[in-house]
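As structure tokens, one chain now follows by itself in the form predicted on its own.
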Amino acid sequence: MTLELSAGDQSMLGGEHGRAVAAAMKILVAFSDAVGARKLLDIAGAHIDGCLYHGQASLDFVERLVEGGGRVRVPTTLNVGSFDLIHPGLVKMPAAQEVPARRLMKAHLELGCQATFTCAPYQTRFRPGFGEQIAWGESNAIVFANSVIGARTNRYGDFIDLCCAMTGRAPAWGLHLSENRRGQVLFELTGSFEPADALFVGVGLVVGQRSGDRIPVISGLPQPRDEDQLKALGAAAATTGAVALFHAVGITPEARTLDEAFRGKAPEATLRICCADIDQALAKLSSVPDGAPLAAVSLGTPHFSHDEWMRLLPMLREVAPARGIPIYVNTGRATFKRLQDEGELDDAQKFNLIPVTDTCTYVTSVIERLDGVVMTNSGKWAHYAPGNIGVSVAFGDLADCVRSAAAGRVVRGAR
């Protein structure tokens, strides 16, 4: 299959827009050939997942584009980096790693990317619209954009996402195309479910584990309180599996009905999810029992939205944790700035509340005590943190996390 390039594509490839753009287009053409795309399409924006320092190669790639005079051609947001640039000193890292890690974040800005540094770009002013073609990295952002918003992106990894941003183009394949967005496997919730936060995490965990490479359709899901619950579902599904798009019947925009979700075709398989499946999936997130001494709480993976802060802060003021258990909340810098402007964080220190921006506590050294138990309401954080930073984890809903911080030990109510 031959990749058809437009005159503009040929112009970029031929070096008429500079060395950096030519290099990006050359990589994009090779990638498009590999996935079998027939042509490239215009994108309205990009989200780059390469700001987190994993070694010299990641910095070398971006530096080469900077040296070649490169600039992104579409609005481009940045995922988390290795540092909280708003709160200097919060991240502890050897100087030999700190210098290139900081440089990597700065180099992306020199390419014209926006200093968002959030895993939830859909919570910023750069949120895409329904049907818009975009090129996003970061698993939770990809599944949210496709599923909850109805924008269109494939799962773009490091370097390819930036090549798309540098050229304003992406391969016309996969989830960019309407025919590839049809649901394939049906998940039926059986039983009576309350729309609690933990339900959406649990459903996401199960769906991710059982979907394989198929697009899941979920029926019987209660109407969510807000899109943060769908955010949690998608993040969990993209954590335990390769889900880039899910349809929730009667909830997400491309699944107003079951027939619409499957585009009039029958599902390839029907799987049922019962209460026991949810409980079992959630139980696997915790490695300690109730009553275990608590070292910290970590919230906001994906980054806490303004609405989530507005749920958390009244809980803290009511329970008033005073045992010195730090409560780390990962959030986007735009959300953090809004909270500051509103005066909502004026009493944060009283609750040992530590806002974390630009990064996340499970990918870098922020949490002071890693030898104890950390409690979270995030399925993604609970899944990755033990392997990434070596902590023991207790999972619970937001109210459980606040009560546990006040008690100094893991306290969980009945789900």
The other form holds:
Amino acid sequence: MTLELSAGDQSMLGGEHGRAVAAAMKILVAFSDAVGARKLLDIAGAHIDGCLYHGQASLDFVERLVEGGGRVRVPTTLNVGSFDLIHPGLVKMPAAQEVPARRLMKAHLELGCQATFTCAPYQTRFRPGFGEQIAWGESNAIVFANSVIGARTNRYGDFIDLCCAMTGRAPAWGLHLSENRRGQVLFELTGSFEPADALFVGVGLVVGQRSGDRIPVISGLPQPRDEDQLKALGAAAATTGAVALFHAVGITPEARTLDEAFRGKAPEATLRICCADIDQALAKLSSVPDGAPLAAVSLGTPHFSHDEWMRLLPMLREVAPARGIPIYVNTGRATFKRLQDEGELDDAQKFNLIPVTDTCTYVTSVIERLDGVVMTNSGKWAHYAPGNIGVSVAFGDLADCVRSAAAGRVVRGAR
Amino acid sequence: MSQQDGRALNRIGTFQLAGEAQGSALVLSHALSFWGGVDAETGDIIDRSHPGGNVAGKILVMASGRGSSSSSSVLAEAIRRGTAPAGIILQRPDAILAVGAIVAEFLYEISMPLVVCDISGIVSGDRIVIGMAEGGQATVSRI
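For comparison with the form predicted on its own, provide the form predicted together with the partner chain.
Every chain and every other molecule in the complex is listed next, the one we just looked at coming first.
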């Protein structure tokens, strides 16, 4: 099984488009061999998950491309970085780390990438269309693009997403190809469920845990209120597992029917999800009991959409938390700008609301007090934050988070 | 594992990134995400769902990769710092780990082989050698 390169691929590899493109193509070829692709295909866009500073290697790679005169060849969005460039001073970092971390974000802009700095590029004007071939990094963005939009990407990692952007090409393998997008394992929700936010998180956690490398099909899921609930499901499934595509029967675009989701074939396995499975998965997200004193609330992982803000802001105005507990909300800079233009954030300070753009509270040092409990409505944040920044976490839905901020302690199920 | 000799283990696998390595096996019962799971400065496993341990210089053995695509960067940085495994053996190929290993080799000329083969019968502490067979295949043996 060998990789066939087009004349265009050969000329990029041969250095006719400069050293940076040649290096990107060289890595892309090595990667394509590693995954067993036979050829490369054209992509319409890319999303780069390389702006988060994980150490010198991140920067060495991008600098090598900048030195080689590189420019991306397709519209390319950027995932979060280590800094909030809109709110200077919010992220506190030793200078030794700050200088290379800032340089990493800027170096990507020098390659012609768009300054989106969001993990939810599907909320921007660069959102792809159904059936479009793209090369995206960031696990939640990948699962959203494939499942909710029906665009086509594999799970690209740091570096390779940029190599695709620099060449406008991706290996023709995996989820780029129709035959590999068929559902494989059926998850049946047994019982009747309300479309509560936590349900979608819980289903995502369970599906992620049990899918392995098979494509899950979920039946019995209630119609979601909006795509944010599917965002939460996908993000959770890509946290506890390696899910890059799920089908939800009657909900997602490649699964109008059960038969379409499985392309007329039988499921390899059928697994049932009951209420207790979901409760158990959600319970594991919290390491503290109800009533524990609260240090902060963190929302918006993945980045809070405009719709989510429009649910949060009226709740804040109604509950009016006044105990000084910070409510961090991670969001894309485009969403933030829109809210500012609309005047929606004018009373933010009253509730200790702290919008965070360009980054996320669990990947860098934003949260002031790490010794206490942080409450979140994000399954992904709840899973990763204890390991990343050393906090204790309480999971709850959006209303619980707001009420807890007002009470100063973890309150759940308050209605 | 061979029926005749419980200790013998000689397998043929496929390279996701070719190279030679040897070290003590660290077998994980479920997949580890390098991002959020490994501290690149030390090689310590920080994902609380694992029992702990350190991956540096080990032959890391697990069924598959998992989770965030940022794992590529964490693996490349660990390779640069010398805190990465000496080699990784997976039951199923993982593109995210492959990229981290390929880029580290491109930037720093350090090779960390990534092999796909049957992992059954390998236990933590086994001395494992990854070698290159004719035809570009990987050999995995216990010594």
